[in-house]
Structures are given as structure tokens and as C-alpha cells.
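Okay, so here's just one chain, in C-alpha cells, the form predicted on its own.
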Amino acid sequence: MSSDQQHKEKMQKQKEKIDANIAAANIEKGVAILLTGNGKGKTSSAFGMVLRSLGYNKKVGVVQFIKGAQNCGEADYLRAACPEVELYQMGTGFTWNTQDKAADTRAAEKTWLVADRMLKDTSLDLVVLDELTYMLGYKYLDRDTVINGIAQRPPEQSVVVTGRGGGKALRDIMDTVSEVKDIKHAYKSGIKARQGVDY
């Protein structure tokens, strides 16, 4: 049997085998995405899932816990190019910088108002949570709030949630979790944040 042969037969196999895992993935509803890990990219996929959302004429809402203390590529281009998409940030920057628990509280949890809002949207059919893990781990927000908002959240409507941890009962009520692994970054070998690239 010649090389070309044996590669179409794999590739038939291979085949044969995808559309048999398409054929038998037949429930329709809105997907629950935890991108997780140490890695950088987290909150890129999200905003590239955003894009595809928008590419489809889908309502998409985001809520950035952490970030609009500084310029944030992402959230300025919503701005200026898709102001259909409802964005809220939190605003008060890195939690090590402001170094305030009780103000750092009461901030997440006025944005989580926001967020548990268009968790209950039915027009809404991507919800992006980023950051939303940081709030868990220091406890800025009650974890079974949070975990009952995403869980509740309108059967057609798909969240993704960004961020490092979140814990063993944030990721167990996802249908996906991805973890983006931390192998090599560039600001440890001292060069500095790229603008476009991360942030």
C-alpha cells in the first residue's frame, strides 16, 4: 500500500471518528467556560469569543472585575467600535495596588449587581466575567452567590469566566474548563508590557 493510501485511510478513520462525537453531541444550550491557569492568553480568548459572538449579530455583555483603572485595548475598541456591547469595569485596578479590602469589597460587589444583572438577560447571549476568579480567591464576593448566578443564568445564554483558580465548586458547575499553562513569558526576562499585545 503506497504512503498517500495509508494517509487517506487514517484520515478516513479519523474522520469517521469526529463526525461520530459531532453526531452524538446533540443537546442545545449556552455553554459555562472557565479559562483558568497562570498562563497568559485568558482573557484574549474570551474577547476573541466576543468577536465571534459579534460576528454571528449575538447581544453580548461584559463585566471586567479588576481592570479600567489603566487603558485596556479591548474595552476601548468596544467602546469605539461595538458601543452595542454593554461593558462595565470595575475600575479600581489591580487588588495589590489598592491594597483595601473593605473598599475592594464593596467595589466587586457593586459590580457584581451589574454582572448578576445580565446573568438574568435573556437578550443577552454571551456574558464574559473577567477577572471574576481574583474576587473568590480573596473573598470579595460570596462564592455561592456567585456560583448560583452563573448556574441560573437563562438556558440559551453562555458565560465565560476568566482568571486564575476560582475553586473546586466554580469549576464544577462549567461545562469546559481550560487551563493556560504559564511555560514561558516574556516580563520575566524583563521586557515590558506590550500595548496591543497585554493590555
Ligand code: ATP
The other form holds:
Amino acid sequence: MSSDQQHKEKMQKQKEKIDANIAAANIEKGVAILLTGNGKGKTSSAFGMVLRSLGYNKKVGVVQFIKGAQNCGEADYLRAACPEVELYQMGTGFTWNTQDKAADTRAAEKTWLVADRMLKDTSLDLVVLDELTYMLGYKYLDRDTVINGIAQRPPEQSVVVTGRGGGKALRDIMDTVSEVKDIKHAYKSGIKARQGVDY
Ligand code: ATP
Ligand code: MG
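Show the form predicted together with the named molecule, please, because up to now only the form predicted on its own has appeared in this conversation.
Starting with the chain above, the whole complex follows.
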């Protein structure tokens, strides 16, 4: 058999497999996605889905836990160019900077109220909960409250959670869990965080 023929047969088999998988996936519902791991790419991937959704005129809500004390390009852009996107930032910065557990807990709870409202809003197609996992890790938020809020959202709504860790119970209720693996990061060889790339 010629290598062209071999290639054609291999591709044919692959296509049959892919078509069968597409035919088998017939559940129409929003998906819950967790982007976790130590590598770079979690928040930027979540914002990639925001952009995708906006491309179809879908309604999007974004809540950023931690973020807000320092600039971040994607949020600044959304605020300026996409006023239809609901955006809320906790705004306390990093917990190792605030060093105040009671204040962080209050800020996290206040931010969760916004997230919870979005998770009950049937008009929202996509809700991003950026860096939410740390609120669970530091116990600023009650794990079951968060998990129930995500699990009981409207069936058509998709949700993206980002951040390292988060725990098994959170992973268990998500439909898609991706771990971004840190192979290397520029920062570790002394390269400064880059505007437009890192923030
Ligand atoms: P990004 O926002 O770039 O998608 P991320 O959401 O995966 O990154 P975070 O832990 O939220 O990662 O941290 C955000 C910032 O930390 C970014 O400036 C990113 O480049 C940097 N960063 C992410 N992973 C690492 C790493 N493994 N080592 C050093 N810096 C990192
Ligand atoms: Mg992030």
C-alpha cells in the first residue's frame, strides 16, 4: 500500500472515531470549567472564552477575586470597550500584601454575593470566577456555599473558575478540569512581568 493510501485510511478511521464521539455527545447544557495548575495561562484562557462568547453576542459576567488592586489589561479593556459585560473586582490585592484575614474575609464574602447573583441570573450565558480557588484555600468562603452556588446555576449557563488548588469537591462538580502545567516561566530566569502578556 502506498504511503498516500495508508494516510488516507488512517485519516478515514480517525474521522469515523471523531464523528462517533460527536454523535455520542448530545447533551445540551452549560459547562462548568476549572482551569487550575501552577503554569501560566489560566486567567488568560478564561478571558479567551469571554471573547468567544461576546463574538456570539452572549451575555457575560466576570468576577475577579483578589484582582483589582493592580492593573490588568483584560479587565481595563472590558470596562472601556464592553460596558455590556458585568465586571466586578474584589480589589483587595494579594492576601500576602493585605495580611489582614478579617478584612480579606469580608471582601471575599462581599464579592461572593456578586458572584452568587450572577450564578442565579438566567440571562447570563457565561460567568467567570477568576482566582476563586484561593478563597476556598484560605477559607475566606464556605466551600459548600460556593459549590452549591455553582452546581445550582441555570442549566444553560456556563461557568469558568480559575486558580491553583480548589480541592476535590470543587473538581468533582466541574464538567471540564484542565491543569496548566508549569514547565518553565520567564519570571524564574529574571524576566520582568510584561504588560499585555502577564497583566
Ligand atoms: P495568566 O493571567 O497569565 O493567564 P494565570 O492566571 O495562569 O496567568 P496566576 O497564578 O493567576 O496565573 O498569576 C498571574 C500572574 O502570575 C501572571 O503575571 C503570570 O505570568 C504569573 N505566573 C503564572 N504562573 C507563573 C509561574 N509558574 N511562575 C511565575 N509566574 C507565574
Ligand atoms: Mg490567574
